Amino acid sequence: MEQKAKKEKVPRQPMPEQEPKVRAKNFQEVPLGYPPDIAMREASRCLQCKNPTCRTGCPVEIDIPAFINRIKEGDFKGAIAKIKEKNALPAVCGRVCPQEVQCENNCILGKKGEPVAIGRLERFSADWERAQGEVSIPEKEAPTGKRIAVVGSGPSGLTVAGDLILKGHDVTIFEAFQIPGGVLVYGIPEFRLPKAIVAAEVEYMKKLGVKFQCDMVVGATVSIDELFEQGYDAVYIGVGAGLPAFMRIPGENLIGVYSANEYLTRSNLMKAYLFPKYDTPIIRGKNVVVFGAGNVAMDSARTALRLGAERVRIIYRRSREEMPARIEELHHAEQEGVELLLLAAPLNFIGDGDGRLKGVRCQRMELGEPDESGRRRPEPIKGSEFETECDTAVIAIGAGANPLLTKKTPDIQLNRRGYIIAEPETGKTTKKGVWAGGDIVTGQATVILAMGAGRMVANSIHNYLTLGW
């Protein structure tokens, strides 16, 4: 008992970052992460349970206990071999992943006081090895001869590919866009997840020995069938939810109205935030709303705020306590300037007569019952409509499946939103030698836990190759 009091005084270490009213303004990395001596410092208060329970929230079994008490050490290297063994992302997952309702929510410190900051010394792991030059790669199986296609390069795909690799399988991997990625690049903020980043995890599946085809669109450049045709032996689909979602309200045809969807991959894959270097058209608007409560909607506020954007405001119908959005993202957000205008709903866009958006019309909301979600239904409030001013629009209130590669596959079978059906303790779709899994099954979640459903999907992959399960 005194051992663990004597470490619960170590205090948490925070994350060293970019001023606020500096870093609204570009496009680098929010967090700066941790210096060796801090990161020894926060591992150093890890009480290694016997029985970790923060092993319990990690969707993709990290031996977390094993790899923090090497930082403690100061055993740099021992730390993200340890890592690897069980997670090929660790320096994308140290910074997207929700560690505060998984691992760290398991946290025993964290009953009573802060849980130890595992996702921060993952990133502080990946990022040590990175720096050196010297990525390890694991030792691979003997060849078995099977050649796996996986469609879709985010973190369910490049997880089926990485584990697959290594269990001696031939894997390549399909990507839609012209670089790899997925949603890690198209999706997520430079000053969030750095594209350098993405490429690194890429070069490693790279050396691992996995192989890319990008510009290839699995459903209309070549379908399901020819890959078969071409001689693999099993598929991966991890296409994501990428159909966009709107709200169905007049004037969402208005100029400067734009889905999520398309406003972070302007942005991102398409590096508007590099101009003048990339003049991708986008609007850059100087009084900008977004639409929704997510990780997304901060993503997209906060990059409106660092296109130029004078005044940013997130209009979301419940309240704060209902936002999805990770805390951390949410901090950030408002610590930088963007507003929330709370329990308002839209009713429509305004224009001003030219096609362009220049106002949006709300209704006050409050909350009523638990709905399905057990978040309180928003309900209007008679009486009480008004406009606001806004140049620009972001609709970020969720995303769907998009159709494209399941319309040409009809004996995968899918369920009334579009999305595939698949086994959940496998990841078997109704198509003989077809997985899938990620976002094209259970709608939009977290990059963690579309890598756990690769993860999963790979140990049933090979079990079907080498035993016929």
The other form holds:
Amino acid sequence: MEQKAKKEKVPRQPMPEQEPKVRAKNFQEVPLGYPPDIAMREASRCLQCKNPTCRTGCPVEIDIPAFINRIKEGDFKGAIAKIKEKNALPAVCGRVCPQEVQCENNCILGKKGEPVAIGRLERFSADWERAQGEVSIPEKEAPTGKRIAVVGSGPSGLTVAGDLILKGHDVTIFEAFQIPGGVLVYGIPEFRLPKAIVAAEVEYMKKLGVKFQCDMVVGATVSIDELFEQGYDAVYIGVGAGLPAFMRIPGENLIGVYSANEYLTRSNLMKAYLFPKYDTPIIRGKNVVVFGAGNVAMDSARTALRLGAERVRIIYRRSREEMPARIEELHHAEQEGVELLLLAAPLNFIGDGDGRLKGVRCQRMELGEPDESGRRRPEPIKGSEFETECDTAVIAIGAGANPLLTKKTPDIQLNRRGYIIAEPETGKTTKKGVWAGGDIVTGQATVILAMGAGRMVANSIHNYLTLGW
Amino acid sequence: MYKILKKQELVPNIHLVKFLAPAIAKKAQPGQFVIITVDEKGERIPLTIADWDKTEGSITVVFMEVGTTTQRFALLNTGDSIDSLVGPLGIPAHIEKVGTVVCVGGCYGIAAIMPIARAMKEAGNKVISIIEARSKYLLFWEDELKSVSDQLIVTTGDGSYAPQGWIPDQLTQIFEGEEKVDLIFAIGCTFMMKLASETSKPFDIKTIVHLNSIMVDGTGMCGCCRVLVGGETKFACVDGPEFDGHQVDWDVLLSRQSGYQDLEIQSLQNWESRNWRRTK
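Now the other one: the form predicted in complex with its partner chain, given that the block above is the form predicted on its own.
The next block holds the full complex; its first chain is the one shown before.
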């Protein structure tokens, strides 16, 4: 027989995960990661294309075939080094990037079968390095003497800092909370992104020389102009969207109604899931409804289950096809027992007479013509109102632009929705020496898109510091 | 870490803490607050800045022990540190010359009203301050308030320090007297601010209250502190903490403040059962 025919086709390797019934009751990470042999087997599936299209699908352009090839050869150290040339947060991205619409969506193997599990391999490389306890530090360029202030320590801020520190600049990150990480810490739950991993990535940044100043609300503790007075040469604003959207329906101020930001911040940043070991409380609802259908809604619903809810429903005004959440997140949520109540929208919350939530009145919707987002517009069906019981409601319908910083910096122009106007190719704002990127420019998006913006801005800042505005 | 320069129990359960915090001291204005985290396990709690010293680089807060975090906070002493201190947050009090101003403080609010009384006095207003305590032994900062007021009225609920009565009684007396009052500031427990607003409403005297709803981040990110003012939902942390007391929906505020009462008691019991030996 020919050698080719003997070679068995390796299928996409599944990643071991906690059983749905078990994991729905704990906050430990759901997918357990590849062991080395499985990672090498998965890596062997990569065709090592001459013109790798996966790379163009990556907002930070990781040399994907190269790092996968090293895994295949067992050179895990080389693999992580390759990734880190382009991505300072591989353990995070390997977990929370929507690879299915980015790199993996472009994989040639995916045309006929299943794409290479690029995200899982990225995660494997980062986890392997962390487990070794020896994190490699890339070489830095000679000090330039230029100082950069990065406002916000979320994914885009960390990327800007990580890139510019390697170019020899002096970088300080300002964070409003007591712990760095931004949305990676307060927003994404432990079971999806363990906080120890974020802490390790932050430690890595510190080893690179990035300085962190927590408890600093730029716009309150210090203004952007004062940062320039303090000697910073450039400022990057990556503060996130940061304004919770409410539905403006009656009863929204009842006890038990949360914005997703509050619900998740209590549970994640303040560790309310460990109450009373930690002081911050959270209402452990038995019957929880979540409004919205993005990743934040999935995170909220799955958090509610882990906090002991007997029933968790996601109520969404459109249908399954329009849900913006990653397929994997929706899949995980449903496996764990989260129910979907589709084509329904809330009209008002119902109180128990004592200020506490006891139910919600909704109406059925049907899909009409496509709206400006291209998705079919949900329209109410007359006479379809119904009531359903719940003791906790989480509103996860998106976020707006927090005005705290921008109100204090009038020379930065905003669009009519309050987001910062930044040049698409550079991230430059209308204020000299100030850049912006991530959700405060685009509106609520993903971790990797924010990191892509960070990468672009870092290049632009570097050009400015070496060549001028 | 933020160092405690001075710690003092002013009266039972009410403590003064002075922190080294130069960046906040430089920016602080009357009516603003900070959010502190005592340690890794502590809640984020908002506290009005009662005083600050730009030269020393310090800020002072006065707080009451109510829950687990504030109990643990009260156990700290001069020389100790806390994990996190952020501010100054919130919109500063609007200071201008309006004529005669009544500054009302009860409980921790006796300290919180100080910077506003001082600033209003410096702006050229006639300042009448009223401070209230349940009993004489709970009164503090009488001399401090006196030094920034044209007139100071002290009232105790049990009459242990004359005259007997509460803030609304004193307000009514002023309103019915000769003095024309142009503006009232009230800081203290929600119930007192509610009563003060209800007392001034029939006299149509603008009453500014400082709302102390439950907060998490304090920067407008979570919406936990939302209050209903003039029929609109506002965030106390960034739209306030100053609001028109006549427009505030006090029932919604009182209800939302009680949202975690059972859990707070559970937390306190849990903490006390393990730490009953520790003393201040």
